[in-house]
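The chain below stands alone and is given in structure tokens; this is the form predicted alone.
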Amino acid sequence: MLHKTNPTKTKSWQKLLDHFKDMNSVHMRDFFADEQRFKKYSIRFEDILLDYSKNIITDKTKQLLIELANECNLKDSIDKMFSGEKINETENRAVLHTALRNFKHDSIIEDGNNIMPKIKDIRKKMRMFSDAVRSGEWRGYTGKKIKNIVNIGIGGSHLGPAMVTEALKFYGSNDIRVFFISNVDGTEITEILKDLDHEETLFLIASKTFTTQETMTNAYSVREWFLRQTRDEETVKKHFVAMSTNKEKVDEFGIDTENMFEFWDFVGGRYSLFSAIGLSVALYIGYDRFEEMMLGASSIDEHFKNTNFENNIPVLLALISIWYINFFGAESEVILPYDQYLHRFPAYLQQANMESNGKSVDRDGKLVDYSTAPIIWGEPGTNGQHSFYQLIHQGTKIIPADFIVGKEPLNKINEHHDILLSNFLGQTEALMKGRTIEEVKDSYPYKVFKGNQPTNSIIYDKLTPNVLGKLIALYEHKIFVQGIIWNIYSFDQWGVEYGKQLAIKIQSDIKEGKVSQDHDCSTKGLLKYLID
């Protein structure tokens, strides 16, 4: 069981409130009179560098934030997660997504059982299947090689694989295209299917229970489309596989249960990328590279678990974020990858953060009186510079930003990467320094902006599967740390369930062409308008 500590009642929180009064009037440009600031406030871990010097922090800030982590029993909570305790208490589940990418320990215990043998079995099955499809050993019902992979899922069964296949497109097969169907809006399924040859297409259905409404609606529509062309239900076995735990439903669909890839309750949907949910990734980039990504994430797991908080990258990212959210009143954080391959990374982190920590009830069942998850958003640089950066520079809000870039490009074209890097550096410097009245005398006040906008810079040597795994794990653990300190449960998502329940009832109304009287007047009015 996790400790239940209201952070606002700790001594360190009160000290941070007092410290904030002093820090609220400083400008970080003054900190840079210290030529050693970058050295003091940056960390290198393998091929990743974090520079957090452009933040409104001092040694005292850092010390007090670490005291807060200690008062909230963070180290004990980290140990409990990795040891398989059921820290997802509202669902009575362990939280062991880290076990999926574990290659160091032969035994990880969950509910009295060593789970590593079954994890290794699924890894082996994924390797054999992806190798067979990529080599042409596995073929469609007419003998044609598979050229199209269509992943049908939603939430974590969609956002993770979709992000990764974009991020690692450089390493993808030239002979295989990957598509993702998630939205129940028929437009997405129509646009994807219209250009596909059914004889060359493999469909992956990702639903733990095989009952997820959006996923199964899309899956059955795809099955219907497929059978209109083959007119033989046996052909389903060569073109559909499942990532699920429900053998009965999978068999009922027509999928050979030998082609069902299992995953488990100790892995939440938004943390399931390294499970069988990543099958589309393994098919696209090859299992060896999928494993490289797991090894990258695993190296961060070890760093997070074993490194003191003063030099622990996920812990520091989380604490700095808490500093702005809970003391400066920041409401959002922006993720700015200066790498087009990472253009879906902000959306992936949006779900990971906001679904995990978007909670207003603490672990004691009480309403919190402090901010929890920020709004996460972002776009790739340099595109964002020509759309929303203006608000960050001269708007009225404090918006902490993470700038992410590769030291070397994967695609070397003329001076493109030099220009990209110069913008990456120029924007963080401008956000820190601002422009004073003296610097813009000719056009005061319109060219003045205060600066003092916080940024973290994360630089990796080159975007590889291993590096991407590290980035994913860094943010996963940042989110976990924040949930612990905010005294909330990060691994459930009860908030989305109620709307789903009402949707099922309303769907019945639409189908029957009636308006139930137990809706509110707005819903009744809208429903009547839609069905008339």
Second form
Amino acid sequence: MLHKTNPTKTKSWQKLLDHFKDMNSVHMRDFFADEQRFKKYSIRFEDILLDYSKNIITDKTKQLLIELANECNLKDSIDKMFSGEKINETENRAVLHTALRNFKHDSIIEDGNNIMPKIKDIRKKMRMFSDAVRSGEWRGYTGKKIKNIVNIGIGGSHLGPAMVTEALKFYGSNDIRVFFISNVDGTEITEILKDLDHEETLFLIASKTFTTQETMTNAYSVREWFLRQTRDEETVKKHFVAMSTNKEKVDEFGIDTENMFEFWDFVGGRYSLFSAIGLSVALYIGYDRFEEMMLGASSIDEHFKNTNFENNIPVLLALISIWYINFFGAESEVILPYDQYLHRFPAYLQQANMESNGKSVDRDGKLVDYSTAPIIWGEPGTNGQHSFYQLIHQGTKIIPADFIVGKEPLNKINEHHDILLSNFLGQTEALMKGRTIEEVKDSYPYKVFKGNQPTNSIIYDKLTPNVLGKLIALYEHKIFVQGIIWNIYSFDQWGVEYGKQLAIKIQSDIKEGKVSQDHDCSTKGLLKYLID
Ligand code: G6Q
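To complete the pair, please output the form predicted in complex with glucose-6-phosphate; the form predicted alone was given just before.
In what comes next, the whole complex appears, and the chain from above leads the way.
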């Protein structure tokens, strides 16, 4: 069991409150009188550099935040997660997405069994299948090569692969295109199917439960579209595969269970990218590269598990973020990848973070009286500069920002990358320093920038599968650390269930064209408007 420490009742929290009184009035630019600050507050790990010097922190802040982590038994909790304890207590499950990318340890025990053999079996199956499709050995029912992969899934069964296939497009196959259908709105399915030759298309039904309404509705409609053309149920076997934990439902759909790629309850939906859910990625970039991504994630797992908190990247990212959320009152965090390939990364982190830590009941079952997960948002940085950066520079809110960029570009054209890097640095410097009225030559108050806006700079050598795996794992562990300190359960998502239940009830009203009386007057009014 995880400990149940209310963070606000710890000694370090009280000390942090006192310390905040001093820090609330300092300006970060004064810290930079110390020429050693960058050296002191940056960490290099393999091909990644984190500079966290542009934060409103001192040695004392860091030391108190680490004390907080210790008082909240962080180390013990990390060990519990990696060793397969059932730390997802509200669902009585272990949390072992780290085992999916483990290549170092022969045995990882869950419920008394070593799970590594079955993980290795699925890896092998994914490799064989993706090799067969990519080489043309696996063909459609008329003998044509597969040229289109369509992943049908939602939430955790969509956002990871959708983000990664964009992020690693540079490494993607020229012969295979990947599409994603997630929204139950008939538009996505219509627009995607209209250009596809069914004989050259492979559908991946990605659903852990194989009961999710949107996914199953889309999957059955696609199946219908497919069968309208082939008029033979047997052809489904050559064009539909499943990634799921639910063999029975997969079979019921008509998918050969030989073509079901299994995963397990110890892998949460939003943490399932490295499970069979990543099959679209393996098909697109090849299994070897998929494995390189796993190795990147795995090296961060080892770093997270084995590095003291002073130099532990996910731990520091988490603690600094807690400093702003719980002491400065920051309500959101912005993710600013300057690499266009990472344009879906903020959306991916939005789910990872907000579904994991958007909780208000603590591990004692009591309502918390402190903030938990921030609102996560973001867009590619350069585009953001011409849209919402204004508010970060001169608005009234504190918005901690993560700036992310590659040292080397994947696509080198003229001076593009120099311009990109200059903007990256220019923005973080401006956010830190600001510009005083004295510096504004014409004393025009509208040109004053308050500065003191915190940023982390994350720079990787080049966007490779391995680097992407690292970035993903860094943020996963940051989220884990925060959940532990906030004394909440990060691996359930009860909040999304209720709306779903109501939707099912309303669906039958819509079908029958009636407005049942057990709704509020707004819902009844809207329902009446919609069905009349
Ligand atoms: C993630 C959530 C959620 C889930 C989707 C899809 O952690 O549980 O986003 O991934 O609801 O669920 P299925 O994979 O079961 O269709």
